[in-house]
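A lone chain, given as structure tokens: the form predicted on its own.
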Amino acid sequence: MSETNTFPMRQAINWTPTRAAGLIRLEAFLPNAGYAYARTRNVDRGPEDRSNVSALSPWIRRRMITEEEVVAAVLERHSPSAAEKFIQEVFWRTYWKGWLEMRPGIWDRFNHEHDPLSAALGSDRKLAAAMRGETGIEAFDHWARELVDTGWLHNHARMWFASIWIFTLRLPWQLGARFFYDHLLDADPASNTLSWRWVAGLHTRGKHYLARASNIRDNTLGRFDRASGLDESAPPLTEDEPSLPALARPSSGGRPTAARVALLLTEEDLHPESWPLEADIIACAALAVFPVHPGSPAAEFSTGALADALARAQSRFGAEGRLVVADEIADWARSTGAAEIVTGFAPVGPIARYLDAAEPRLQEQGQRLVRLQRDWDKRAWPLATAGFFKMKAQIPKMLAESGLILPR
């Protein structure tokens, strides 16, 4: 945590970036994962009390704990009807990933638009004040500082913050999305980018989210009773309708077939113990990405998560491991002598781009890159063709296919 943190030190969440810490947090949350969660999940009680939400997203985002094991643990304690709302929230992250996987141009457009906006507004005082939490809007400023200091915000606070950024401060949504992406412990390209687009009215055309002072007051238990000056009647943003290409599939996917393989861990899947591996694991590496803000909570969590996964892989498979950066992937792979390099499937985003760039050289070296896609994603992603409710209707069927509930 930052030395300039202004919030109580008695954090309700232990943000230790290990699988063990994630499992402890899961166990602590389980009693509240049923009807209690459905009743109270929208209330932001502040960073000192997160008992009404799971706060599991930093671990789930990296699959240090998987969606399937989280849902399984919840259903051991609660009926499907009692846990319905929490399970839907787990599937929201899956839905965002599947939706972006079928529309990779949205991620490309975001990056294409962000850079010139950042250059044009780099010295803009209003933008700087928003990121420092000095706009004069008490709630917004609190959340801006909380985000930078802790790396996490309640989901409702994220929605309020994005709405105020876009519709009251009139700042480009792309810069707000990047501000979140750089600081959130749980940021991923899909859920972060598409959630900002949803607030702006771009995901579902004409349907946006407007932060209202009364809603903020009621759902922060009166902590922010003076959220005045908000634009509560702004129209949604507009843009050209995005194209809908076919679901992307890597040509080198599938399952490992070689007798000797090396593992490449990335932040898209840091639970190699649950990968379907029968080969001899002769080496492993973790792909490190240079953080935008070294020393920030997000950077520290990322570094710690990779180290934890690498240590678990070394212990489980008895193979030597090391950290590599993107430019070193092919050289490391060649040094292992493995016929196949096995990694978790990386959805649209920076990690996928790094793997795509390394794959031709791996092929030149006679090595196959195997991207393991989990059954959870195989079942869910093809349903992300429209709004979330199409996937929502299929959740019972997907859970039955996973063996988590009895089929109807």
Ligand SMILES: Cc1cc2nc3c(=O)[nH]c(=O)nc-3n(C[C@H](O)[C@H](O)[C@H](O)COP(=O)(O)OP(=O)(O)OC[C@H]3O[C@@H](n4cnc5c(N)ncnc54)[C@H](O)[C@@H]3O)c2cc1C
Contents of the next structure:
Amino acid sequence: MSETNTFPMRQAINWTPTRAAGLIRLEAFLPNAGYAYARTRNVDRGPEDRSNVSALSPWIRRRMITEEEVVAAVLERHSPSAAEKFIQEVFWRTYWKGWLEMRPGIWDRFNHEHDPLSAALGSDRKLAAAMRGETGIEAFDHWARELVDTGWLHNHARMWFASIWIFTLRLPWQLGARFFYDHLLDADPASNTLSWRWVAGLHTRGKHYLARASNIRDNTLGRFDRASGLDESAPPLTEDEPSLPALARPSSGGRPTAARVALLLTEEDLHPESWPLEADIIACAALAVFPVHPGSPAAEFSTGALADALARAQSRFGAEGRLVVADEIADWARSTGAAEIVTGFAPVGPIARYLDAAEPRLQEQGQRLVRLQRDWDKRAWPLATAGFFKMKAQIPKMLAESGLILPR
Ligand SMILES: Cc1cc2nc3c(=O)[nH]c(=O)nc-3n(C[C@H](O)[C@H](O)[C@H](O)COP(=O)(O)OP(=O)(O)OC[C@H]3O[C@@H](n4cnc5c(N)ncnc54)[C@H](O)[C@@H]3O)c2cc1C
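Can I have the other form now, the form predicted in complex with the named molecule, not the form predicted on its own?
What follows is the whole complex; the chain from before opens it.
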């Protein structure tokens, strides 16, 4: 066993929450985004070596760098077949967002179930040990501490961790999902909630993900070779209500029509430079959300990302900018005097809820909230009606429509 569990952890990635830092990371990763990624991406080499994966999720999640930009950059370096696996992974994010957008009840249900479970198990020792990394399962304990210390975990570690949480420790998946959501730099309602449900066997019903000691050993380069005591034969979870909520239509955003508009930046889309804007931008604001753990890596990334986006918007559009909290949206909007408040489309999650709550007051003030939906989402989300395969099959067509590859 190597000495990887000494804290604070040394990290390969510079998690500076600016677009510029994300672009530097993208440039460094590009040579590895082709066949090498497809071959090696499942290996978790530890926080000191992230060369086999992009580690771009905190930037992409907020669209400080857009999916389209990342895919375009990868296709400039690699052929479509060499880049196929990487591009498919990028579309997993899109798939989860589209899937949840059509089934908002799953997010409501998660929140509804979480609070009573949290109240009932608030002082549970097993739960506290899991979150502190003191279960005695060495690999799991490492990841719990890595998550809290750094705010990031490799995808395979997330799968193993969630599986051990659910099937070996037999803790409610909802509490694990919230633990991730509260600490991840890339915390995302769709990717996180639905990935936990996928591991549990609730997404593809009856098909769950079981962490195996041999798989952990092989894919951590032997860093964790004694993950004994895992339940490797637990059955999938089931839900009381077997049928999924009825499909809602994915909502579509509008387009600004006024001559003078104000921009409201949120962590759902922090690249206003690529929004289709022709109007005069007379003011900007960034919506700050109170962090669950002030001072944590995730809270610092959020704060920095908003400040970075606001600074970029001010410099690009030459408009005044400030931070607002949810309750201040309507007052700020009125103070701008703009006929339209333009924001990036917020898919299901807390930010969409803040916007929904502010919208009636904006209307009373005679101001229209314009939620700009990107073509990337418009093309892909309607394909998220069932499993990922349906979207995957359409990736070449969507890339051709975006002008990123030639039509087949
Ligand atoms: C239990 C669990 C919880 C998760 N919670 C989140 C979350 O809150 N936020 C989040 O962004 N991702 C989440 N993921 C998905 C995935 O683990 C991360 O997106 C990925 O590890 C990011 O690492 P990377 O940037 O190096 O990805 P790469 O492997 O380099 O992939 C490139 C990009 O593709 C996207 N991507 C890759 N894999 C996935 C995936 N499985 N699902 C969605 N998008 C993907 C990301 O934008 C990523 O940056 C979760 C996965 C699991 C199993």
